[in-house]
Amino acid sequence: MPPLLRVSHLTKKFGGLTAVEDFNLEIKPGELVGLIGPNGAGKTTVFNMLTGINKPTAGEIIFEGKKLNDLPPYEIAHLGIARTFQNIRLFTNLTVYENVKTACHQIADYGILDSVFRTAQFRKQETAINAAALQILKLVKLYDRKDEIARNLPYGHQRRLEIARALALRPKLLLLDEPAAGMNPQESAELSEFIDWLRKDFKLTILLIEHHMDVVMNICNRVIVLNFGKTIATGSPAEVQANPAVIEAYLGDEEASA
C-alpha cells in the first residue's frame, strides 16, 4: 500500500537556527503515528510545514502524490489535511454548533450573490451544512451542548470541540498537536479512547504530537522521536520507550520529574 504522506529530507531554518533537520516520514492510510520529544525539539514546526504555515527550507512533502511545499494552508486543507493546535483555538464567543458550522462551510460552493439573494442553491447548501454540523456533534457526543458558548465548556470538551471542527473539514490526515495538554489521567484516558475511535470509525490517518506518554503508548502504531530538530529514534512504542537515546534525551527527564 503506497503511503498517504511521504516527507523526505525536510529541513527548516529560521535565520541561523535549524529547527528541523533532514526529517523523513511515511504514513500509510489508517496509521496512527506519534511524534514526541522535548520542548523545542521541532515537533510543531513539522506540523507547520505540513500545513503550509511555514515553508520548508529544503526537502519535499508529498500527499497523495501531490507536492505540498509551495501550497497555501487553505489549499492543503482542501486536499484533506486538518489540524488542531497546542493552544486551543476556538471562536470562544460562538456556540458549540456555530464553531463546527463555520468549518462545514468549506463544502459550500455558492457565490456571494447566492448568499445575498438567498437563492435556491444557497438554501439547499445551508440545509446540508446545518445537518453536517449537527451530525458531527452527535458523533463526538457534544450534541447536547450545541447551544452552549464555547468558552463555557469544560476544558476536555473544548479539546473535543476543536477536534470536531477539524473533522468538519473532512480530512484524510488529521494532525493533533498535544490534545491531552492540561488534562488529568482520567481525561487523558478518555481522550485516548476517543482518538482511537476516531481513527477507526472515520477511517482517518492521524499524526499525533503528545507529551502524555500513556496516550502515545496506548494508541500509536509507531513513534518518532525528535531532539534538537533531529530524529533520534523511530519504532514501535515499546521499542522507543526502551531506547537508551530516548531515555537520556526525553523520557529520563520525565521520569525524574514525575
Ligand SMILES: Nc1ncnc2c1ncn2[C@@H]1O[C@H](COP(=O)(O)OP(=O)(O)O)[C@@H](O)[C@H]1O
Contents of the next structure:
Amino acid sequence: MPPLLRVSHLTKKFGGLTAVEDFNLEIKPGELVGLIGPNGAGKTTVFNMLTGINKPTAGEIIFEGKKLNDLPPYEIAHLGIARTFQNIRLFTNLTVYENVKTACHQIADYGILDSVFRTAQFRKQETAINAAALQILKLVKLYDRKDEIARNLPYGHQRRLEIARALALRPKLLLLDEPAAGMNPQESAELSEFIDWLRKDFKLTILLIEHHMDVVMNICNRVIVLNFGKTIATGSPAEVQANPAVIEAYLGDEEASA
Ligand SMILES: Nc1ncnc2c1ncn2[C@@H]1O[C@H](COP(=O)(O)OP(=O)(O)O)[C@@H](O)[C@H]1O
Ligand SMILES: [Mg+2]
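Structure of the form predicted in complex with the ligand (previous: the form predicted on its own):
Below, the chain from earlier opens the complete complex, with every other chain and molecule after it.
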C-alpha cells in the first residue's frame, strides 16, 4: 500500500534556530504514529508545516501523491488533513452544536451567492450540515450536551469537542497535538480508547503528539522521538521506551510521566 503521507528531509528554521531538522516520516493508511519528545523539541512545528501554518525551510511533504509545501492551510484542510491544537481552540461562547456546525460549513460546497440568496442548493446543504453535525456529536458522545455553551464544558469534553470539529472536516489524516494534556489518568485512559476507536471505526490515519506515555504506549503502532529538532529514535513503543538515548533525553524527565 502506498503511504498516505510521505515527509522527507523536512526542516524549519526560525532565524538562527533550527526548530526541526531533517525530519522523515511515512504513514500508511490506518496507522497511528506517535510523536514524542521534550518541550521545544519541534513537535508542534512539524504539525504547523503539515498544515501550512509554517512554510518548510527545506524538504518535502507529499500527501496522496500531492506536494503540500506551498499550499495554504484551507487547501490542505480540503485535501483531508485536520488537526487539533495544543491549546484548545473553540468558539467558547457558542454552543457545542454550533461549534461543530461551523466546522461542517468549512467543507460545504455552496458559494457566497447561494447563501445570500438562500438558493435550493444552500437549503439542501444546510439540512445536510445540521444532520452531519448531530451525527458527529453522537459519535463523540456529546449529543446530550449539544446545547451547552462550549466554555462551560468540563475540560475533557472540550478536548473531545475540538476533535469533533476536526472530524467534521472529514479528514483522512488527523493530527492531534497533546490531546490528553491536563487530563487525569481516568480521562486520559478514556481518550486513548476513543482515539483507538476513531482509527479503527473511521479508518482514520492519525499522528499523535502526547506526553502521557500510557496513551502513547497503549495505542501507537510506531513512535518517533524528537529532541532539539532532531529525530533521536523511531520504533515500536516498547523499543523507544527501552532506548537509552530516549530515556536520557526525555523519559527520565518527570514531565513524561505526568
Ligand atoms: N513561530 C515561531 N517563531 C520562532 N520560534 C518558534 C516558532 N514556533 C516555534 N518556535 C521555536 O521552535 C522550537 C520548537 O517549538 P515547538 O515546535 O513548539 O516544540 P514542541 O511542540 O515540541 O514543544 C522552540 O524552540 C520554539 O520556541
Ligand atoms: Mg508543542
